[in-house]
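Just the one chain here, the form predicted on its own, laid out as structure tokens.
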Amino acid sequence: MTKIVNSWNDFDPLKHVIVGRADHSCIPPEEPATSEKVPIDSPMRGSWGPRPLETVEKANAQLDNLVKILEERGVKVDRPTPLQWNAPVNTPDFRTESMMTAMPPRDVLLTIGNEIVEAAMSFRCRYWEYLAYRPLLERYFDEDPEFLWSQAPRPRLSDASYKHNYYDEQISLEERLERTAAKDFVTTEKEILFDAADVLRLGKDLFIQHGLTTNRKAMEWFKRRYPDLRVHAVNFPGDPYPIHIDATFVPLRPGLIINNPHRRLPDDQRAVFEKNGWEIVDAAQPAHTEPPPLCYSSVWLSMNCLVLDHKTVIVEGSEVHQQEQMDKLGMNVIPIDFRDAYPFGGGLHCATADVNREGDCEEYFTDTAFGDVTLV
């Protein structure tokens, strides 16, 4: 029996990873969570059901190519077992008419050291999504005697978990940004809610984005669940739809982070990094002015890259500006086509979940004046 699960950050040498699949993916119907997270002018509003087969096949071809690239570099790759997503979700608290996808494992699974946590997500359509990864987690548990398999408290996602009448089609972008700056989001503090993709792992420190997919109660849960780690809440007031940290704040190696220039980390939170010797640089502008059709995400998936080690990064093939910046920052760039996969759940980082990276739990922040937890 050998050690399978170990990962403390997103930049140490990648040895084992899960890559998603687009099979049977659906556009879910509107619900309290998605109503606020899908932009008002998105063509995804008002239409739901199975995604066209042609788009699924194109996405799977690019996901399969990512697997090929990783395996050629010696990375072990596992894949989830998709469910038939075009089926309703029924619980004592709600019903929604379809599920979603198994393309973005980064949203569902959070690896902290030798533990993988199944997240407590706020989308009702994603209530059963963790089941696509159960065969893999079962195998890791059988084969790795040190692997810890955890599930965060399962949210009920009743109406009490959302603010009533929060969503308003008439709200302006300025008003939306005011809400974001005031940390006013559609989810309440009734129960623990978080997506794994909101958690930035930097060894002994966890930086968690407070936004539309993760609430303060989740941060309190992390604080209690990991008393030996430091938990810090971060937010990005310039983002009108703050969903997931990995298209906003991306570490490339110890001491270097790229930050979305439209969603800059506030100065007081930025100081935590700078006084510990970290450089934060504005990410390059996207090469595109619009996301692909039927895509939830913004054009800033350009910076949603997959770091293989301290000097190697995979970047979407058409994002030439981001590739050029990575080169100037001393990274060896591997460009691959991935825009056909974007609509199914995000970019290269979203489409993967760490199982094993070399390295231990490092302490990158020696100036602890900011304390063990900062709740914003």
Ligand code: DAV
Given for the second form:
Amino acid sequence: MTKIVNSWNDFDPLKHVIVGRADHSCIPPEEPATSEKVPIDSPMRGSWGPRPLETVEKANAQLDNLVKILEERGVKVDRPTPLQWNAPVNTPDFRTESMMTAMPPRDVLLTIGNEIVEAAMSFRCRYWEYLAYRPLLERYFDEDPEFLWSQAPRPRLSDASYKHNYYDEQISLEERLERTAAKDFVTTEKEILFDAADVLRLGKDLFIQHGLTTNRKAMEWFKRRYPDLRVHAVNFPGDPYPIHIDATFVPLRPGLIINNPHRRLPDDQRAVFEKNGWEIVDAAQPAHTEPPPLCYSSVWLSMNCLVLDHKTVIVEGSEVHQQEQMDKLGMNVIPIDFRDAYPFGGGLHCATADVNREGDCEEYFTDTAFGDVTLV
Ligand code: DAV
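Pass me the form predicted in complex with the named molecule as well; I've looked at the form predicted on its own already.
First the chain shown before, then all remaining chains and molecules of the complex.
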């Protein structure tokens, strides 16, 4: 019997992983969900279409190098089959002029034990992205009799899924922070919406970030769908564009998490981790003051690392402060140049999706640990 799919967290020894591809990637036209995500001063605003070929080639070279390093260490690597992303998405509920990419599989695929869930994503331009992973999931299904293949309820992404005129060019950073701290986001609660990268898996506990890409209804879905797991809503005040948990709150091994110092976990939630023997340390400062050109993400991709096992982590090559901190925290660091891939959807964690890590579903927190702090 072939066992292919198994992963319960982001730190047990990595055996098999999917690494994205940048081919045919587009900058999508503005739509309700992306207008909130793209910073107002970004040159991406107002321009859309295929990304320059030269940038695609550079990103692919760094992705291929990541594959090489992983394979040299004995990790099996699979790659998606990109679609021709420069084509419209037309459904009964909306039309948008292009799709996006198959670079960050982490946003699309969520592995929970022997199951891979295709996420219910909130961007219209990402509506068909899961199709790039279908050849892989079909193969896992054929070869691994225990693989559970599922898809969250497909959102319709009609106008009812977004707040209208939520976005306002004039809004100040302070107002934006007030809004996100008050959990007021562009998405409504009409239907279930989530990106897989908003879900942090720690064995029996799932920590899900409520932000621009994931709503509360998604958490209710997770709670009902996984009655044996515990689902916790988390929110990190201080992030003006909260999207995905993996440049904010990143576990390195059981008992150790690095937290973005500009987006600290609120004290009451932090206390729960500490009571259960977890240390939460501020992540090191990024080495850069600006993201690379045409990049959606912040400079905090510095902490978006790929943990290979409890002692080994891949960190972006120029992120010297983060590397030094990892070293002090007892991790062996493998530096890999990856900034050319950032504009395509993120860092080393975003660019990968777990297929198999050793280990089972562990319980890292006592049953009563969360008390009132469990927000769902
Ligand atoms: O800080 O811009 C990026 C996360 C991408 N998966 C940030 C979050």
